[in-house]
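Here you get one chain, nothing else, as structure tokens; it is the form predicted alone.
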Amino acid sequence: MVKKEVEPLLNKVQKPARYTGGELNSVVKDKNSVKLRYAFCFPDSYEIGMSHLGLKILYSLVNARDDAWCERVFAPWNDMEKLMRENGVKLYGLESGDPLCDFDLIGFTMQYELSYTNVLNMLDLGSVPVLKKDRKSLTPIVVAGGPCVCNAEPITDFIDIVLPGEGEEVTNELIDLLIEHKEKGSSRLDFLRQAAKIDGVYIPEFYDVQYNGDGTVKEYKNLETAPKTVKKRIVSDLNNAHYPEKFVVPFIETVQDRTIGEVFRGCIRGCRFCQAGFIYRPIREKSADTIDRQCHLISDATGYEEVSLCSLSTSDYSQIETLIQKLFKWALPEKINVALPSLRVDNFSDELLNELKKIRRSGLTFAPEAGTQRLRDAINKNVTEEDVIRTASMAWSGGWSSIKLYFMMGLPTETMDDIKGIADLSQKVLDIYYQNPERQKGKTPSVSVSCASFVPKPFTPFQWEPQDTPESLTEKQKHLLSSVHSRKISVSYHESKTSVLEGVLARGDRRLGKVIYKAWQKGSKFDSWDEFFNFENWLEAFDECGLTPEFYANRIRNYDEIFPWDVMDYGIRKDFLIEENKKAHKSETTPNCRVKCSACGANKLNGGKCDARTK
């Protein structure tokens, strides 16, 4: 709902539809008939936030209740924020137009460390005290979830409650409790004491942190009603978990304008650099019938012309070919495309290729991650050069003319030979096109190489490793460019300074809260966007706070160091991660979960069960 004070601003901004609400399938309720109002905040632009599956699930979940109303809130772009501040317009929920400070629960999904300053900016713009110590009344309660909260310590100055793990069940439990305490007229502290007793709820202020003289963590001490460690929540049965029957349909194009079908959670692979592959364990699949039904319902309710299958590794779904055949029965006659992101080169079969030939052909994307076999073994990619070449040959034969390859640079044990290996492997992928007699004549092939800068993350075997310096990454980027000798191979890579900040915040402690606060005061926001990122702001903030980025990013950690995220239990044994780290330095691999269970410990979160184990 667009309120009067907002209307005059809309014709002065780039994309007014970001701020109007009123889209198809959005939910509007009578605020006087609900007991709790929930603002789901995505700390980035509308186009990115509206593409996020977690938002769609929790928006639908909360609005399925008669006693609660969930609205969407996104970070306004610079042009709109300027006008809002000049005209005294507070950040508001899209459904009602009411300011953020009027909501009971304010939930942020933390998908990326470089969105932290946007959290502060959104709270401030919505007239909510930025620092949690300045919030005195029972509501609003500021909550954070998402992958970044596996180490929430850098943002604990601003967040009242942290929800590690999956939110479908714990969100309802938290809403029930807050409604109860609103009706009783409880104090903020009384509510937080009871909330700390809910499994999977972390109340940062109920933990005291002590530091050693060298700046490392000495001790975490739990206070009040808080447990010693907080175990993440998971949803055991995805077939019966809440999933939307319709999505809100934006008026403008978003990053992902399509139906999204979630096929499974977790990953069987154990790539040592990949945080998601560890923190989303144990592996749990949906049935093909469930996915097919959910995709068809959403497609009918939205009119989207594409269905995308969502997981960390879609081709690892055990019923993938059955699922595709089910989807094609209705998708092809209805002229709906089916997209399969996250394909693996080591299980890309002829059968899967033949099914994909039935749909519109865009480029295929694969992720070898490293250019040499030694380094692929070190990161436990379990992909060979033969796998990559075989898959490329199948794709060229199948009529595709473009392939995108994802790599990383700055990986532990990496050398310049490994960087050159990226160019060499890409050239071999291109060469196989011309060696393939079944290729489609008259087309010009292209190989796109995308290189991300490696960032060590918590709950991975590389959480002890130093991050590559910006100077080293720049040298490697230059070496890669000089090693590519074909115009049909294009290379792109990430800005190294943003990767440095990401690494600092990913493994940071509570002391970084004052750095984030100062950087925001200096104007930092939308730090993941090149046009906004100002590294000098951050360096000044570190200096003024007496801290250095190098302490967090570039030093080797000892195996016995206490980490800021040790207060969280994501199910993965630390001993297992240490073993994996040692194997990485010897370039030894670990089989994927379906070949052999490696006893990582995550099955304890699901009653001792892990769907990836051999039955």
Given for the second form:
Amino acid sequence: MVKKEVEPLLNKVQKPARYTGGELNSVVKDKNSVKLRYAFCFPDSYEIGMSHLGLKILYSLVNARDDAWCERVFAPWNDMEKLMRENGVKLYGLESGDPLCDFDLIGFTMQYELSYTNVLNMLDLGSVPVLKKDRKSLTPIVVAGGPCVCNAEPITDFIDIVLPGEGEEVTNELIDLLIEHKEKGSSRLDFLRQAAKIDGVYIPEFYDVQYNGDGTVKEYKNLETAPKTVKKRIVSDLNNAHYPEKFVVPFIETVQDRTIGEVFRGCIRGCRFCQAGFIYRPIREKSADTIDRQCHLISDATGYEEVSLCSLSTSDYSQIETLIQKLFKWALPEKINVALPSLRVDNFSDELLNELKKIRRSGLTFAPEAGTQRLRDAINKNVTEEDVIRTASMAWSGGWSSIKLYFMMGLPTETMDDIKGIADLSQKVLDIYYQNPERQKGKTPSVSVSCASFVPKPFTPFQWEPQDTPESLTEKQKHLLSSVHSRKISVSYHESKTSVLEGVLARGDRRLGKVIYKAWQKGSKFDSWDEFFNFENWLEAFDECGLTPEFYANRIRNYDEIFPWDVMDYGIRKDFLIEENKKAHKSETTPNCRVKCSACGANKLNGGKCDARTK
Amino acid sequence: MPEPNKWRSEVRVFYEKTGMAKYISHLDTVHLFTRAIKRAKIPIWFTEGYNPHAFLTFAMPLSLGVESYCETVDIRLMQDEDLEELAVRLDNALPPDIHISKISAPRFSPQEIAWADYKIIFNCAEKNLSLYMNDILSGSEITVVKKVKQGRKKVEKEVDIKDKILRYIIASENGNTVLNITLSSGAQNNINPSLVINKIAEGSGIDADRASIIKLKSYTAEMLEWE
Ligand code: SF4
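Having seen the form predicted alone, could you give me the form predicted in complex with its partner chain?
Let's see the whole complex now, leading with the same chain.
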């Protein structure tokens, strides 16, 4: 619901439907009949935030309670922000139109490091003091969750409570507690003391951090009621976990306008560069019946024309064929597409390909990640050149005429030979097209190579590794371009300066709070958008704080260094990560979890259970 | 051409798009109706071919920011339906600011739209505004700047729209100045009311973005209500 003062602004901005609310299935309650108001904030544009599954789950979960009302808040685009500031309009919840400062709980989901400045900007636009030390009353309480909070230290100046892991259960527990304290009229400190006793609740101000002379962490001392380390929360039984029966249907096109079925959490692969592959463990699967039922309900409630399955590696789902058959049974007669994203090259069966062929014929994407077998072994991407060639060959004969290959650059142990390997592999993928009698005649095949810069992340075997410098990456990009010899192969890569900042923030400590604050004051926001990113701002901010990006990004860390994120317990044993790191340097692989459990330790979060082991 | 015997009947859905729904673009409105028809489980005809999609024909695209009481979309039903019941069902599947007024058999084709009534509200009651407006609209020539296609490019061109304005009334209502105006409409000679507003704004100094536009009715060339 839009307030009177907002209406005149809407005729002047792009895509005004980002700011109106009132979409189908959005939830409007009487604010006087609820005890707590929750603002779910996504620190990026409406189109990106509305595509996020976590938002849909928590929105539905909180609104299922009679005593609480959850609304959505997104970062306004800069045209709207400018008008809001000029006209004194505060950032508001889309459902009620009430300003952010009126809410009790303000929850941010931290999906990527480059959205941190948007958190500050949104708080400020919503008239909430940006620095937590300036927030004195019981509410609003600012909470953060999502993958980035496995190292929340850089944003602890702005966040009261951090929730590592999965939010379904702990959100309800926190809401219960805050309602109780609101009714009692407690102080903020009293509430935080009690909150710290809930499993999986991290209250940054209850930890005192000491640093060594060289800038590394000396120790974390827990104060008040806080535990020594905070264990991330997980949902044990996904079949009985809350899942929305309807999605809010945006008026404008967003990144994901479709029904999304979540199939499992965790990943069996153990690719050493991939943070998601470690922080979401252990593996927990949903039954095919549950997924099928949930997808059908959402389809009915939204009218979406496509169903897609979501997980880190959907084709690893143990009942994938059964599930697809079930979905086809109702989706085809109802003229609904079934799309399967993120397929892996090594288990891409002929049948699956045939099913897919019936549905879609857009470009196909694979991620070999590295150009040579040696480097693929080092990063534990268990894909062979044969796998890639065989899959490419199937795809060409299946009627696809363009293949997209994803690689990373700047991986630990990488040499120029590995870079040339990217070009060689792409050439082989292209060559196999012409050796294929079943290829689509009359079309020109194209292979597009997309290179991301590798960023070492906490809780991965590469958390000790130095990040490649922009200069070195530029050299490698040049080398790759000069190694490609066909016009049918196109190469694109991502700006390496944003990767520097991403890497710094990912493995940063509390001292970076000042840097983020200064960069924001200098106008930084939407840092993940090329048109907004301003590296100069950040360099100045580092300078003014007496810190350097190199300390965080390019330094080799020792196995015995205490990390800022050691205060978090994600179940994964550090010894396991060290073993994996050593194996990487010897180019030794580790089998996937279904072949053999490597005792990563995450199963202890789930009473010893892990679905990859029992299957 | 699709074979006509594949569907039972073609019907016209009349709807109102008001309030916040005026901020839904034409393309997004197409998507919105496709989904609403699916939610309401109305069996309609899909195009054939590689990527079948719901077949919908909107009479005219409506500009972003304009409210309307006379929008239509034609759909092809696969079986006989009670049209009143169908209207209720579809209405229930739509967001609150889009409302189905009726579903009936089409009387005219979209090509027969010739005129449309608009109500334009300026939230300003200054006497001078009414007088100024009247001066402009009663002049022997009303030149506006219109974007027109020239080959591939769009260029700005001055055009006289005097004969594209059929009639108008200026009134004041609750402290607002209200212009009721009938403008040329349809695929060929459409006059966007914002052209008139910009013309008035440029001379009077009011903020064009603050005027609200409501489309009320469409007519054929013979001034029969277009249905
Ligand atoms: S417990 Fe074993 S099977 Fe489960 S994720 Fe960890 S290593 Fe893999």
